[in-house]
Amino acid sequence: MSVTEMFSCIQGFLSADQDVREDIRKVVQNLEQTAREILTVLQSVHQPAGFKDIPSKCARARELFCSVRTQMGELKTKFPAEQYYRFHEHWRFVLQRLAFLAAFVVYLESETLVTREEVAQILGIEVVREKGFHLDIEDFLAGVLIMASELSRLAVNSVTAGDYSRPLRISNFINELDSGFRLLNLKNDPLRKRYDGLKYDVKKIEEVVYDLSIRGLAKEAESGGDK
């Protein structure tokens, strides 16, 4: 094979690779748009009126996740399953965002921590790497950490809406979450930085709870919850 022939072959490989990446980018753009639509729906829970309408907001978000599953199905067809990590950077951000949105919906519905299996089911993808397009454990954890930041915001807005018991429940949840993350030896730098942000979320929520306590509203919320 001559030098010219060799580089012609290389160019053919590069062109094919670029075509695959372009096809992936188009599907990812659709996923990003759907993620924005879900986020818009869920952001309304931060408004005073939104607190009374959380179930319907979650139901609407669940409907939009149907589109996510369809788009994920399309994405799976754009590259060989065994090359997942070769193209991972294209969808990593949106997958983390979708994991956050799924986790937030589950929390709003049940005030529990979503499992990786639940997120994968909501998104229509796998958990086990060998089965193909899957939810990487670090992408799942990143999504959970984004949710923690959203909950710290929800705690503040709950007080504004006159819901004094919610920040107490959020505080308990976030403290449990923080304890869980402390068990992990995080070596992934971006994930480690996100975890560092959790400490600020914990502190922010503690300040909200403290403010409620000194105003006597925490006891009022607790006694109201006991009735």
Second form
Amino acid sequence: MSVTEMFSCIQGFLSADQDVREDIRKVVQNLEQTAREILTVLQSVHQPAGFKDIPSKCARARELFCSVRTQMGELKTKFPAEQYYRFHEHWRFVLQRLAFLAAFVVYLESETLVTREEVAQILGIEVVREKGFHLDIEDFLAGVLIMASELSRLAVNSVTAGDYSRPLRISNFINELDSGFRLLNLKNDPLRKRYDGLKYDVKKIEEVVYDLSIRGLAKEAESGGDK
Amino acid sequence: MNKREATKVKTCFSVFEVFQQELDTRHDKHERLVKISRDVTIESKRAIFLLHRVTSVPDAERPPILNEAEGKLEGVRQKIGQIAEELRGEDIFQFHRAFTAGIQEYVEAVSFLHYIRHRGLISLEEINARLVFMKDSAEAAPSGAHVLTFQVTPADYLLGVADLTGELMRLCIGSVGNGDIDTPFQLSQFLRQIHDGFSYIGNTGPYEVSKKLHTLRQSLGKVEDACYALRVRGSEIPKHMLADVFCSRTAHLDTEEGVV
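Rather than the form predicted on its own that you just supplied, could I have the structure of the form predicted together with its partner chain?
Now the full complex is given, and it begins with the chain already shown.
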């Protein structure tokens, strides 16, 4: 085989590779659009008006997750299933956002930590690699960490909206989460960087709880709250 | 905190224990691959250094050097076999970053040897054909032996070939230093073919390829300059003095060639 033939052979491979990436990019763009729509819906829980109506916001977000599942289905057809990590970078970001949104919805509905299985189910993907397009564990954890900073905002805003008991529950939840993450031996990678931000979320929520306790508002919440 | 919450905390803990295990397994595998890859790089580099000695010995002594290099590369292939073993059942692209450097170095070494022997470019298929491993493992008893293959990706192949051009440039300058007049002209032609190939690929390839194109241009420039000098001044300078001419010409380009 001559040098020229060799190179045109490689060139053929490379341009095929680029075509696949181009296709993936298009679908990922749609996914990003849907993710933004869901985020907009969920952002309204920080508004006093939306705060009172969390269940309906969640229901609306759940509807939007239907189109996420369709788009995920489309994405799966764009590349060979066993080459997930070859193209991982393309959807990594949006998948983390979507994992966050799913985790946030589940938290708002039930105040529990979402499982990896639930997120995968909401997004219409798998948990383990062998079964096909899956949710990488690091992406899942990154999504959970994004939710943590969203919750610290929610703690502040729920006080503004007049709910003094929610920050206490959020505080418990975040502390649990923090001790969970402490178990992980993270390398010096993006996930580690995200995790390092968690302590600021913890701190912020603690400040809110402190403000409430020192003014006796926390007690009031406990006696008059929904517990 | 009531009982219900206590159990909740416990489950959260056990969930994260699962994550911990999964992440640790993944990181461990990554580390092992990085380690093997480093060994592959070191051994390949040694083979390349060994091969550079062929320019400074008489023709009769070349075969032993080539055989020794072949032996070294066989050892490297065993290491790549270990990589293949680690990657069995995995998505190779998940850990690709861990071993890509080693593989590129291997491609460089093996294509260098191939060039010295056959004066041509080794193909990706030829490289991959030699990375088939028979493992007779005890635990996989039913089949007795199973075949493991390792596939060098086209991108790694390209990057390895790009590095090869640097070695060829050294080989060219080295052979001039030893009074070998034909090799530089052969090499410049071969390098030009590779250069044309890379220009053809242009920036459709991965980012690193376009970065290496610059180095390739420099190498090609040095070889072309050497050929030019040979043609112009070759007739007027006795062979044994050519070496000195080149030493002074190339010393400022690369200290390593100046030593030759």
